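A lone chain, given as structure tokens: the form predicted on its own.
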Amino acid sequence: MSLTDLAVQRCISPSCGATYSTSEALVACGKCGSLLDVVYDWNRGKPPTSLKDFEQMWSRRHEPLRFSGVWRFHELLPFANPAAVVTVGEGQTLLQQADGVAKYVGLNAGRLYLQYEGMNPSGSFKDNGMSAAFTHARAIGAKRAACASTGNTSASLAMYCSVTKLMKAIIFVGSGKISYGKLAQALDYGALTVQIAGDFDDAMARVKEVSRDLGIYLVNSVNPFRLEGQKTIMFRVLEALRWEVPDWIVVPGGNLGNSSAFGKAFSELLELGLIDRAPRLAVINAVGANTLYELYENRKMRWDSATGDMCQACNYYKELDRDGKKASTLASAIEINRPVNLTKCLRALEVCDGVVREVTDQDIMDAKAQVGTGGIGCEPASAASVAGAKMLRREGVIAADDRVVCILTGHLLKDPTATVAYHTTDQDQFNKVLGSRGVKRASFANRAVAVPNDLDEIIKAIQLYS
């Protein structure tokens, strides 16, 4: 057993409170039903006493541990033996401060940057919670790994399996609802790839049942451990910014995991006094999969301490289920309507005093180019962070001098069909890709330059657009 004593997983309800050891294989309460979280005992651990004790790992980028940009951070999500945790170097990721982006958005120069997660090894922020999810599984003995995914899980969860021939991998896709860049990473990496006929949400129920009959360890983010892989995407940002908290984190929600874990990243900091505030956090949905939105925002939703009206989202899913509609955006990542961490990024919102937005693809694929225009090319769900923010500055909710990190969660070539179309001359490819999803027009579109095969007309052209 690799696993310390210092960590339990605890139902989140405190109604409930009901503990478990870590070396279950749980994704719900076995009493209630509620979510899961890791919780530690800081008292008999050894948490750093200032967030500068971290800046030494950096001399010991020799050792598998400090190099992740995960583990480097060990002592804040200490359930594993550090000899024991699985790493592929996940974490070397990059905070640019991004003046072109902030003058889009509106934002002063040197006020806004981007948090790039497309530079892990699978190319997405999955990486995070996929190493830390397969360090419990192989601390547990589990042999096999299942989730569902629209394209970013399966595509870590195959390479996990790959690279360390510690476990089989199984992944649950809908139909159609898989960009090529993700599946091909899924195939490429030998998963065993089911595709039922349905979409995230049906993949979601399936996956779940068949863990839970053939004993499959399941890594969706409904598993806990993977939440605390993706809490040290906000401890590399508090590093990036020599550890002062930003004003606000801007993230795309789908599945609600990565909301969840800053929010539960920045509850633990402040209770081990390692910041003195937390930062506000805006979660932005795309108007086709808006659930969050649409609870939130509309039926005032709230955590309100666990005391909040759970049945507002039940409800919901019935009218959802009644009138048959399915997630549709092209922002293929954060496609689904029943988001497996609500409750838990309800919470994430009341640590953070936060705000949920819902923005278009139009929105997500304007902002799209101007990242790119940037020299960080992101997918398309990634974007809405960026168009999140520039709507919630013209609401004047962000402030021009406000501190902003928007959160890019995964690789440009992701999902290179919308970039393509977005930026062709080819009008039937735009509508077939982008048109049937509302977008109407490429406001910032890099389209090339049709000239003959004559030296003379080649230079007129270069001459002319450069």
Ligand code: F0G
Contents of the next structure:
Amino acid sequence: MSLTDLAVQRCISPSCGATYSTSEALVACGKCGSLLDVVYDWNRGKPPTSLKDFEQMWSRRHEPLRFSGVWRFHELLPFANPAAVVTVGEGQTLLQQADGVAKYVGLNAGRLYLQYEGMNPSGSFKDNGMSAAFTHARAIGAKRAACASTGNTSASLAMYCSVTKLMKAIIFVGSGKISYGKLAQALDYGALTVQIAGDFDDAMARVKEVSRDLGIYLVNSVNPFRLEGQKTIMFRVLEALRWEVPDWIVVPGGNLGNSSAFGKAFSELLELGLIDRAPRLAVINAVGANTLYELYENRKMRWDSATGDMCQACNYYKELDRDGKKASTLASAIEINRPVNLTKCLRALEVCDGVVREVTDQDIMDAKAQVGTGGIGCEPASAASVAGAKMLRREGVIAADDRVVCILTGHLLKDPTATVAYHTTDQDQFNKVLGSRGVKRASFANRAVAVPNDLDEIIKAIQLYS
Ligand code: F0G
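What does the same protein look like in the form predicted in complex with this ligand, given that the last one was the form predicted on its own?
What follows is the whole complex; the chain from before opens it.
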């Protein structure tokens, strides 16, 4: 048996609460249409009595199960038997103290950490969730897997398919809506790539229909197993802080899978008595793709222990349709107006006393350049977390001495176009890529120096600029 008998899938709406076996591939409750959670019978499972117990796993890093940054926490996501997990070595990521970025954000030295998920095999945090989804898909015998993507989910899916040969990848992307770094991965890894004449929200709606009609396994974050893998990002953060809970987790918000997974991780750790408080959660939207911000901060939509009015979202989406409003940000990874995990994210914001902010593309690009100066580059969407932390610090919501962890979700090389345009001396290139999105300045540009092909001139330039 690949799947354990410790887990079921359960509707997140307590008034429904329908449960389903983990042997089913589901993306919504069959009775009420709400999202599903994977829930565990912790009394029969063997969760650790202390998070420190995980340190013993470090000495067993030669075993694939304990090498994986996801599966070494297997006891906290025990839906599959240890022998049946799929891993390609995901989750070897880094929590880096970043004093330069702390200064930029307005935090005291030693208080800002960057959780660099760009170190994953496909270059983004998605591999955490993909290893869990693949473990589930293999257990139930799926042959084809699909996703809609702004690029990272598709790169991760394509990579897991090509490495493991377990399934054939079919990816749906919006036309012209995906950066070259990510498209290159999907193409190179051999995924069937379907470019929809529309944006991510259109592709998402279509892939759900196609997967349902053709019986294809869907790996978007509506798949509850994906989020089980993404919980482990928080376990690694705690591990790197020697199991101390930080004051803040700051994460970009797109389809809201991460924020939802983080909330679930902390509520389970609280339930198990493994932590005594949850950190506060800040989810950061781009101004041009700000559904969560609009609903949570402006319209005060709340989970309210599942009694909140979820129709507020439907009404908002009707307004978007009426006004023909599409998501638009150069942080293409989070260019999403209809986040599929909205309700789970609202629940996470409740668990973690959360806040939501929106940041401009200018804020994002400047924060990104500051992160890069510290030597671990990220793609634009990731830098929304740093820009958001700066905003919250300026507002006094985050205090100067709070311990803050910003999640860097994807690697710099995912979207070199935006980075090169930011640093360029070519005004046309700047305007085309960034100016068209409202970015006016490259406040922290590191300009290339043009010199003639002449030894004296080169030496002169180096002496002048270094
Ligand atoms: N950052 C990056 C680099 C992403 O690729 C994504 C999502 C997010 C942040 C947002 O995360 O959805 O958990 O709120 N990318 C998806 C994709 C949508 O298709 O690759 P979220």
